[in-house]
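Only one chain is shown below, in structure tokens, and it's the form predicted on its own.
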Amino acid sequence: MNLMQPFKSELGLTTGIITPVSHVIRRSLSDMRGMYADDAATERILAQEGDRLIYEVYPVDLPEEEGHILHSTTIIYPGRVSDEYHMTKGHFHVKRDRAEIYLGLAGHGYLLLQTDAGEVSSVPMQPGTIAYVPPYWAHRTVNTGSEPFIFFAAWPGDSGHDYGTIEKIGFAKIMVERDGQVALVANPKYI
């Protein structure tokens, strides 16, 4: 590892934006095709409303290697696809034995976790919640509120992201609205 100079970033606690902004990862509904349980609803929304923005990630520009602590903020915008709340794609770490930590900054949502064996856990999050993602758990976040759900995340630099496994098998459970309440239900598309 090369010797790096210390530096600082600024975090807008209400906006979720980290500056300086090196780049922003934006995921729109078209990027999430196949991730929601109701594919027909996804296509209907795209045809009728256009390609709505689901979430943005503001990463700090650091080498993705051992010794560094990568960190970012994520903003998930409110909304649903059919009755399923807006969410991130979700991933395992390539190095499965790496953990991650989240800090809720604004809004309300859940951290949804799953093991390779399909064991599911969910952690409610709000401003001030510190949620721990243990090694070996896939994780995604879900906005169950009516305002942007914003959180800060930090993880080891050599973790890597395995989105492919989740794209292929999905999560065993999904977060939906049932009778005006948040519900965790079986995912009909889970393989």
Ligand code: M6P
The other form holds:
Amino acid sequence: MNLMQPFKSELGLTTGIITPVSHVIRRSLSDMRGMYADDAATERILAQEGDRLIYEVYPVDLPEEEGHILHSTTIIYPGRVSDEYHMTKGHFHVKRDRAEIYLGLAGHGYLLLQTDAGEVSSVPMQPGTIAYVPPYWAHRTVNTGSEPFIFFAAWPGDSGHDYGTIEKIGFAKIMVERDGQVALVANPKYI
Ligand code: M6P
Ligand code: ZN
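Moving from the form predicted on its own, what structure would you give for the form predicted together with the ligand?
Up next: the whole complex, starting with the chain shown before.
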């Protein structure tokens, strides 16, 4: 057995940054082409304003193996693509029966979940909210506020990220601003 030594990381509770920083995953609008409902709006923003940063992930460096508990923070910057709020790509776990825990740290948003059968659920999140992603649910987070939406996440080391399914089929529902309110509506692109 390869015995790992105990260690700690420091989490900036207001910044969401975990130190030491092993690596940072940055996803910009161009990384999410085709994921927002309004493709023309995506291309317009890219042409007129450039490639805006949508979110960053600060992971703790750990082996992606059974027995470990992977953990990270995610910072989703506020904004919209047309009327759709900034969000993560979203994924199923490759091992579908692996769950995940989110803890809201700053800002306001939603956890959107969806099963293989297309059932959708939405959980509002604010600082202090512990949201549970049960086994078999794809998960995406959305910043519906005007400040960065920051949360901590922990999940089993052998879960794996399956992005392909969501890239192909999308989420059945999207979070948009309608008449100044946050609304969960049918995704016009969902097949
Ligand atoms: C959370 C966790 C990570 C995930 C990240 C961004 O921190 O669920 O596993 O990578 O959010 O979400 P996504 O991978 O869908 O872009
Ligand atoms: Zn996950």
